[in-house]
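Next comes just one chain, in structure tokens: the form predicted on its own.
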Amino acid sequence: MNATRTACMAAVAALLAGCGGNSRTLHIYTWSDYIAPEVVAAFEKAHGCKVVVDTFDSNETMYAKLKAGGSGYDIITPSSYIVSTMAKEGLVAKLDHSKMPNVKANFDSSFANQIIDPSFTYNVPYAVTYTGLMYAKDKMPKGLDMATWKVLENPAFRGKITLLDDIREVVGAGLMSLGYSLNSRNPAEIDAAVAEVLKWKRNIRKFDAESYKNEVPSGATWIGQGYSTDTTQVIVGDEEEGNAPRSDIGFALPKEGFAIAFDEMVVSASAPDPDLAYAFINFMYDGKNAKDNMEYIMGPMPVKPGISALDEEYRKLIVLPPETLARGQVLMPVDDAMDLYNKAWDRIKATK
């Protein structure tokens, strides 16, 4: 009786450990309903692991939290433009493209003139996404055209404007706006660029990344600058989560110019686990995960057998069609010149 119970408790031990304490975590550092939870899951499924996932709300928080020492993430998906600073910083580490077949193999060439560094060295491209102006149909004044960032100085909006909260994104927005490269290091286009925004600012709430997903829906604001992928979720709707479909939203792309930014997924130099770290990036690139993310972030991924397995219609939702991909610009690194960016961010926050 006694070796029985003994045996007993020694099996339920063993069970307990297997789906305890010693069962693998991957932690992921990346931006708000970005991953497929069924995607998660799956992963999680497939390599007996657990997936924790915090956000951030722009690449200055999150380069800004690392540089402080916030350390624990496995994966982080940093924008295209920010991953060299990452690097030279020895935040991230240098890539073993063996350990990740699916990238190689199934990556979309199609993306490539959207891609910084065609070698992956440090990184691999997750998903691309495209800023312009979220907006709600019905408090637009009829015949307004909202493909221009002239829109944000219109009075009739004072109070109902947000930006977002991102240095880059918003000095950008205002050297597009004046015909200026986004990725302009010329000082004299940048203070012109820092003029044209403070006029919006007459009319913008605040600052802020995530807000808007959630305010021009209500009608607390009506325009916000803010990224295709948040906004096609709110369009489209998700009857799972109880959204219904938003015919009254709509989102416009600045005939100036508007950004184009790959986010990227990369190691942590300080990973807790790099080969699990692997592991998810080659799940990521497998046809099947990617279509099934693309349809939660209603964004593209360069997952060429993804991206054929997709519905025709959502791909024409998410995929932009040449002509207005040339209207676009990608965010680049802008290396010495961030100063002068930096510089330009204070003064508009400081200008009341």
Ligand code: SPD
The other form holds:
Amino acid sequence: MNATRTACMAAVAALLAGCGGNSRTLHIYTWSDYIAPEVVAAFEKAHGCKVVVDTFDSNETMYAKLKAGGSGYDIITPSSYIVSTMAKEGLVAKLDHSKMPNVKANFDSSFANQIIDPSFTYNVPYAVTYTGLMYAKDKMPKGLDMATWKVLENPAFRGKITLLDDIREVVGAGLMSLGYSLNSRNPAEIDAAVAEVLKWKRNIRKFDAESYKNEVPSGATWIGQGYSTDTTQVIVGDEEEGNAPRSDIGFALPKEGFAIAFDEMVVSASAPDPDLAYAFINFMYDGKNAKDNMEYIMGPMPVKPGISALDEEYRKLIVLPPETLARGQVLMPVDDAMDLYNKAWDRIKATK
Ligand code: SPD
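Having seen the form predicted on its own, please provide the structure of the form predicted together with the ligand.
Next comes the full complex, this chain leading.
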């Protein structure tokens, strides 16, 4: 048999086996800048498939899309506190751990106090973000303590602040600023948090979950409530994308408390290719893949061999020291009190 014919037959055989012909596609629905393109490419190569990544900017947007019938996703990465709601509503599948042995083998139990559901029935922890204040150092008055939510009411920042377009993060910041729990279900405390956020409102340019990442570096925004991963990506820069490191940008985690939010990998109840979804979760719990992914997203994944493999300079940027972590509060479900939060949010948005 000649060489051309042998090559052709091999290609046909690969297609029939469902690999090498990009015949399978994994659909991921996740936050922006939250998965390394090189890790996605490595998964495509390892599994002979294509990966399509769509993004959302808040749990509410993601949830509303799924509730409105948005289907076609295999993997979704909601924050932990909304997973139980999604499970109750039949939006996510019960997981088959026999198809992703790396998860239980490689889970790093030092993250146990940051996760909500250690049973991993519907969820596998993906990565954790810490919410704080990203700021342009040269715009801050000398000596100002940035590690407090109180900076948000400083009249020096009129029209120069953005807050996340995210109910739990914003009402939660108001609660913590007053010394209350991030997960308060007390109506009086939630009312007080609304009043606190309204004190900040004259300084607020807009509620937006993504623009701070470009607008703090450009100077359009001076302080942006934002996620540790996005901010660290900006500070460190990305040579390949032509983004220089930005030592003029700071990130502060307020002393009154900050949100710790794990995002979880869940398999959609209507996943077109659940087996490929399991293969993906297993792949992300491999040490090398997790390390490569963490060094791109700049946030920790609870994958022990991945954390151990981090270069020391990355570890310092990605893994919070215990004394800092101790000031954080894990975002938890508030169940029926979510109604109070929704109403609080409406008041915050409606008040001029
Ligand atoms: N690029 C944004 C990544 C943020 C992921 N965590 C969000 C937690 C929301 N409470």
